[in-house]
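Have a look below at one chain only, the form predicted on its own, in structure tokens format.
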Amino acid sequence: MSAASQARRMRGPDELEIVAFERGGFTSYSACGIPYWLGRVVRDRDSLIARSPETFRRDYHIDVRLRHEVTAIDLDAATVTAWDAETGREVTEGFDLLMLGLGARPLRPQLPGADAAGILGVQTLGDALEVAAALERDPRRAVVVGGGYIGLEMAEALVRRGLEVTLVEQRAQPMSSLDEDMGALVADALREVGVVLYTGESVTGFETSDGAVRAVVTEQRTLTADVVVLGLGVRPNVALADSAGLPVGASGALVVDRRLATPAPGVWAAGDCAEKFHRVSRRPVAIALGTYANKEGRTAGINLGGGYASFPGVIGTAASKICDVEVARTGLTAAEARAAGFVPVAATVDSTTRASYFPGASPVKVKLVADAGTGHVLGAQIVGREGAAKRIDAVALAVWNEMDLGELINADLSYAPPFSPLWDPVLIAARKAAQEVTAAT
């Protein structure tokens, strides 16, 4: 819908007819806000909706067709075929230009009992309504499978709702987008709020009774559950485009150029289904983040409307929280940097979010990764209390602009005791990383 809106701004309804097929029942909502609505931090579900279908139809003259699932794309005939769930009929629509915002497909384990009632995903607002209905039945015990962003945020939501929460993660630590030493801090934060955490365990199945889930079975134990939330991550949803003949890249997402055009004339793709260029590793990646989807949608929409725009790439900046503990990362972790061919040095420092003497100062740990040869900043991870996560933005700009450690050390960041020590934790980490680079060379 970001692309459709931008295309409409470029060209009026007399110049460009826009039809939007949507499988679900909502448009333009904050999927990232769903765990906070379910956790009753956000009280009004409708506050997550940026623009309703009626708004698009009335103000943007976009023909939004809800509950229409596209089942086939014919590039030679320039048509799409969709199933109208309300009428039970198939419809076909021709096109001159085609924009694919297919999103990502949540991973669901192919395990015994995985289709039981009470095993829920949290990807769409429709999914959220199912979870909300399950929580209204007053479950006592919840098991979250997967320790990524959604898994952690849902664990927090369920704790806030008063459930006994267990989280199972097959890796050594939750949040695999962090290095393991920083992930260990996230594990500590989960345990601190009462989540029972089992790492290094894989789920092998689900016990059921009368069609409903009763327990999660791992390699080591059986965990009683009234409700199970899956947070196993997502993969680009490319099956429909792949069957139409559009190329899928090494990342598993659709191949697009900087303008978000696929190799097929007149066909564009953006968001979770489209490959992104990583500005540090210089490789194509598939990263599912709403920030990227919205920016890419805008870029594609400008091009659909006859203008010229390009999307410059990504560096993987993201943030999350587990109750009072904030987590953020940008660029490459030390492990990712090695895999990309760098010789990384990593410096980890402990500091405080405010001047140490100022009321409310809280611990914060910063891990900064740099290239041993050039001193260029490659990435960072931050875990701490209030005021920690948004510090990642300073490092993100350094990574984006290919700054070296000397430039970051002398960056003119703000200071006042209520907001930071005299030397911000990011700058302290940069100083230590510079020492590591000197020692390595």
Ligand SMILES: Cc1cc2nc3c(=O)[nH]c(=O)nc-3n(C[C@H](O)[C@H](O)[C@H](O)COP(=O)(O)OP(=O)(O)OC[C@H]3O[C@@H](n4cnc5c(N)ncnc54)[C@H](O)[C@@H]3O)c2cc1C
Second form
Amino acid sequence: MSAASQARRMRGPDELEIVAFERGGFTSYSACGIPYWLGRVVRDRDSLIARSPETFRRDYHIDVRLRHEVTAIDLDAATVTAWDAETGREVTEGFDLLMLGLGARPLRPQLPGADAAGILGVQTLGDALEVAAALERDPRRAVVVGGGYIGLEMAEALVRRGLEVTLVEQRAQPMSSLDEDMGALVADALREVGVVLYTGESVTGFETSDGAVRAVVTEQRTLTADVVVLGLGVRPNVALADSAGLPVGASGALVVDRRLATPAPGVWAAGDCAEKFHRVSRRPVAIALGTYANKEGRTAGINLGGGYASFPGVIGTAASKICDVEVARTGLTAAEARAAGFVPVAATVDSTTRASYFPGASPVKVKLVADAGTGHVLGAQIVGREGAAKRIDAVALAVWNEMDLGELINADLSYAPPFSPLWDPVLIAARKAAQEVTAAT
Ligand SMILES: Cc1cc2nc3c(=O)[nH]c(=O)nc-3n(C[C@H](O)[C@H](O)[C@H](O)COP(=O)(O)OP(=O)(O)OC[C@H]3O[C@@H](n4cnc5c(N)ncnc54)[C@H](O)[C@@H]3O)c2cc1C
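Next up, the form predicted in complex with the named molecule in place of the form predicted on its own?
Whole complex next, starting from this chain.
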């Protein structure tokens, strides 16, 4: 819908007719807000909806067709076929330009019992309504499967709702988008808020009775569950485009150029289904983030509307939290840097979010990753309490602009006791990383 509304801003209804097919019942909502609505931090569900279908129809003259699932794309005939869930009929629509914003497909385990009632995902607002309904039935025990950021945020939501929460993660630490030493801090934070955490443990199946889930079975134990929330990650939703003959890249997402054009003339793709260029690893990646989807949607919309815009790529900046503990990352972790062919050095520092003497100062750990050869900042990870996560943005700009540690050390970041120590934790980490670079060369 970002692309559609941007294209509309470029071309009026007389010049460009826009039809939008959506298989669900909502448009333009913040999936990112779902855990906070379920956790009752955000009270009003409708506040997650940025623009309703009625707004798109009335103010943007976009013909939004809800509950229409596109089932086929014929590039030669320039048509899409959609199934209208309300009438049960198929409709075919021709196009001059086609924009694919198919999103991502949440992974579901192919395990015994996985289809039982009470095993829920949180990919869409429709899913969230199902979780909300399940929570209204006063469940006592919840198991979250998967310790990525969605699993983390859902664990928080369930804790807030007063459930006994267990989280099962197959890797050694939750938040596998961090290096393991930083993931260990997230594990501590989960335990601190009462989540029972089992890491290095895979789910092997689900026990059910009367079609409903009763327990999650892992290699080591059986965990009683009234409700199970899946946070196993997502993959680009490309099956439809793939079967239409559009190329899928090594990342598993649709191949697009910098303007978000696919190789098929007049066909564009943006968001979770589209491949992104990682500016540090210089590789194509599939990273599902709303911040990219919105920027790419705007870019594609300008191009669809006859303008010229390009999307410069991504560096994997993201933030999340578990109750009071904030988590953020940008660029490459040390492990990712090695995999991308760098020889990284990493410096980890413990500091405080405010001047150490200032009320409310709390611990923050910053891990900075740099290239041993050039001293370029490759990435950072931050875990700490209030005020920790958004510090990542300073490093993100350093990574984005290919700054080296010398430049970062002297960067003019703000200081006052309520906000940071005299040397911001990011700058202390940069100083330490510079020493590591010197030692390595
Ligand atoms: C719980 C949760 C929390 C998140 N938190 C954050 C966060 O804090 N920060 C962040 O940056 N990102 C976050 N994200 C990720 C972010 O929501 C996604 O990256 C973003 O929504 C992707 O936008 P998109 O338009 O590519 O896909 P989507 O928003 O998924 O939209 C794709 C749409 O296409 C529809 N569709 C798919 N196939 C068809 C078809 N064949 N026919 C018709 N319609 C179809 C789907 O129903 C869907 O509505 C979160 C996601 C979730 C689920």
